[in-house]
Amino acid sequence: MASFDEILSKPSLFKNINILSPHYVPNILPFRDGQISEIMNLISPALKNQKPRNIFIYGKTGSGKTCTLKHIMHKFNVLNSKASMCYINCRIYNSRYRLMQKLLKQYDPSTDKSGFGLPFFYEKLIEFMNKGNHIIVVLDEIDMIKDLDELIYTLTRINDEVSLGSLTIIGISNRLSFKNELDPRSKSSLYENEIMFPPYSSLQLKHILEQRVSEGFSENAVESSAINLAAAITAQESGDARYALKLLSKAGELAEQSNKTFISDEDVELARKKVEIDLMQEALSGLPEHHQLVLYAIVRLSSSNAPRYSRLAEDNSFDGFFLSGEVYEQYSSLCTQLGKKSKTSRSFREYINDLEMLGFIVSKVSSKGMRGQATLIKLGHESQDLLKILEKIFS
C-alpha cells in the first residue's frame, strides 16, 4: 500500500509546480514592457491626488492581461499612498450587487454581511473616498457582469458626488466587440483609453517557457526540443501562454507517471489532447450564454448532417463549412427548444466574430456567385469534444 512518505521520497521532475500555474505572477514579465509602461503612466495621476481616466484592456486568452495587471498592482499597492488598486474576478462577482459588496469589503471588512442594500454600499464608498482615497478597480472578465450598464453608471456617478478622492475602472476582456452591447453612455466612459495585448509568437513563448522551466522544473528535467515543440504547438493554436504552461506541466505529470527522468517531445504530444479538452471546457464555461448557444448550433450541425445547400455539398473546398444563415436558423431553433429568446442577426454576427477570435470557429467569405457573397462557418475543434461539454452545460 502506498504511503505519503514513499511518494514524497521519490525524485521529482518538478522543483516548484506552482511556478507553472497560470495564476503565478513572475517578477519579470517578458514582452509586455510597453503595456506595463503605458498602464503605469495612465494610473500615475492617482499618486498625485488626481483621478486617472478609465482604461479598457483586451486581447485573446493567455496574452498576459491579468498577469500584467497583478504585476502592476503589486508595485502600486506597496507605495503606501492614499491610492490603491483592487482586483475583482467578474466571473465570480458577476452582478452589480455582488461586485459592490466585494469592492467595499476590501476597504471596510465590517460590511461583509448580508442584508445591506446597494445604497448602503454606495454611500460607504463615497464616505471612504471623501477622506482623500483614490480607488482603481480592476474588473477582470468585465463582460461577465450581468447588469454591466448599471454597474458602470453607478461607479462613474460616484465621482460626481465626492469632493476628494476618485474611483477609476480598468476593464479586462477577451472580447473587443462586447462594447457594442453597452449603452452609449457606458461605452463613452469606459473606453477613455484602450490597450491591446497581442498573442505571443513562437519565439516569445519559447522564452516564457524557458523562464518558467528554470524555476519550476528540476535541472535537466525538460529537453530543449520539448520546450520548442510546446511553444510551436501553442503559437500555431492560439498564442495562449497559459496553454503552453499547461502543456509542459501535463507533460511533466505524464512523464513522472511513466517513471521517466526527463520530459521529451513524446510527452508533450501525449499531453496535447488532454490539455486541449481541459482548456476548452474552461473557456466554454466562461462564455456568455448566447455565445455558447451559437457554438452549440454549429456543433449540432457539424455532428448530425452535411450542409443542406447543394453548392456547399458539391465543392470539396467547403468541407465542414455551413452558411451563416443556416447556422442562425439552427441557433434560433435551439433557443426555442431551450425556452430562450434568440438575439438579432446583428448580435449573432458579433458572436461569430468573438467565437472566431477565441479560436472556436473559422469563417471565410464565399466567392461571388454562390447565393451572392456569403459568410461560411466551420468548427475549429473536434465536434464530439465540444458536443460533450455543451450538452453538459445545457442539460
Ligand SMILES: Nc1ncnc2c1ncn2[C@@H]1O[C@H](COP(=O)(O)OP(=O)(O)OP(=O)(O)O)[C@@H](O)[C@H]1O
Contents of the next structure:
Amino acid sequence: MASFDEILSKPSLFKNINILSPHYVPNILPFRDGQISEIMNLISPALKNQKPRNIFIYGKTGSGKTCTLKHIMHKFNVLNSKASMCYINCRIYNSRYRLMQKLLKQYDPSTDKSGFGLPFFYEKLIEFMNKGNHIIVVLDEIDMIKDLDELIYTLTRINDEVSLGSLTIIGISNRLSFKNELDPRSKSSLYENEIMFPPYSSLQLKHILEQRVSEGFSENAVESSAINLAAAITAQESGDARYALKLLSKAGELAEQSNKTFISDEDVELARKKVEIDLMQEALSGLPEHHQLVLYAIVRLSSSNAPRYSRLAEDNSFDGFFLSGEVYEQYSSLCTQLGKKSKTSRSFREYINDLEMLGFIVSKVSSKGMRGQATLIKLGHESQDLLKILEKIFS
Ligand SMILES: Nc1ncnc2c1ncn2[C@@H]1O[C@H](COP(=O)(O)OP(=O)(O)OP(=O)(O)O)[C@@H](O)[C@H]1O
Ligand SMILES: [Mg+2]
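For comparison with the form predicted alone, please write out the form predicted in complex with this ligand.
What follows is the whole complex; the chain from before opens it.
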C-alpha cells in the first residue's frame, strides 16, 4: 500500500521547483547588463527630484523584459527615497479606469473601494505627487490596454498639473506593430527612449539554463548534453528563455514519472512536443480577440478541403500558402458566424504582421503572376493542434 512516508522519501530530481517557474526573478540576469544599466541611468533623475523621460521597451517573448524590470524595481524600491517604481500587468488591468484604480491603490489603500470615478483617482494622484513623490510606473504588456491613447494622455497630463513630483511611464511590449496603432501624440510621449531586448543565442541560453539548473535541480540530475540540447532547440525556434526553462522542467517531470535518476537528451526530446502545446495554448489565449479570429480563419482554411483560389494554381507554387484575400474572406465570414463585427482590411494586415512576428504564421509576397503580386500566408504550426485550442476558445 502506498504511504506518504514512502512518497516523500523518494529522491527527487528537483531541489527547488520554484526556481524553474517563469515567475521567479533570478538575482543575476546574464546578458542584460547593458539594458539594466541603461534603464537605471534613465530613471535615476527621479532620485534627484527630477522627472525622468518615458521609456518604451520592446523585445520578442522570453527575452527577459519582465524579469529585468522586476529586478531593477527591487533594487530601486529599497532605496530610501520619495521615488518609487510600481509594476502593473496590463493583461489584467487592461483599461484606463482599472489601471488608474490599481495605481492609486498602491499609494493610498483607502481608495480600494468601488464607486469612485476616474476624476477622483486623477485628483488623488496629483495630491500624492504634489507632496514631492516621483512615481515610475511599469506598464507590462501595454498593448493589452483597450483605451491606451486616453490612458497615456491622462498620465502625461498629470505632469503638467503637479508642481513637485512626477509620473514616468515605462511601457513594455512584444508586439512590434503596436507602435503604429497609437495616435501620434501618444507615440511621441511614450517613445521618448526606446530600448530593445534581442532574443538569446544558443550559447546564452545554455548559460542561463546552467545557472537555473544548479539552483533548481538536485546535483547531477541533469546531463550536460540535455542542457545543450534544450538550448539548441530553443535558439533554433525563438531564443525564448521561458521556453528553454519549460523544456527542462517538463523533461524533469517526465524523467521523474518514469523513475529515472537523471534527465537525458531523450527526456528533452519527449518534453518538446508537450511544451509546444502548453505554450501555444498560453500564447493563444493571451492574444487579442481579432488576432485569434484571423488565426482561426487560417487554421480553418488549412484543415478544410473546400476549394480555394490558391488550389487553382497550375504549378505547385502555393505549397500550403493561402492568398491574403481568401484569408480575409474566411475571417469575415467567421466573424459573422460568431456574431462579431469584422475589422477593416488595414487592421487585418496589422494582425497578420503580429501573428507572423509571434511565430504563428509565415507570409511571403508571391512572384509576379496573372493577378499581380499578392501576399501569401501559411500556418507555422500543425493545424490540428491549433484547431483544438481555438475551437475551445470560441466554443
Ligand atoms: N538573462 C536572463 N537570465 C536568467 N533568466 C532569464 C533571463 N532572461 C529571461 N530569463 C527567464 O526567462 C523567462 C522569461 O523571461 P521574461 O518573463 O522576463 O520574458 P519577457 O521578455 O517578459 O517575455 P514576454 O514578452 O512573453 O512577456 C523567465 O523565467 C525569466 O526568469
Ligand atoms: Mg513579460
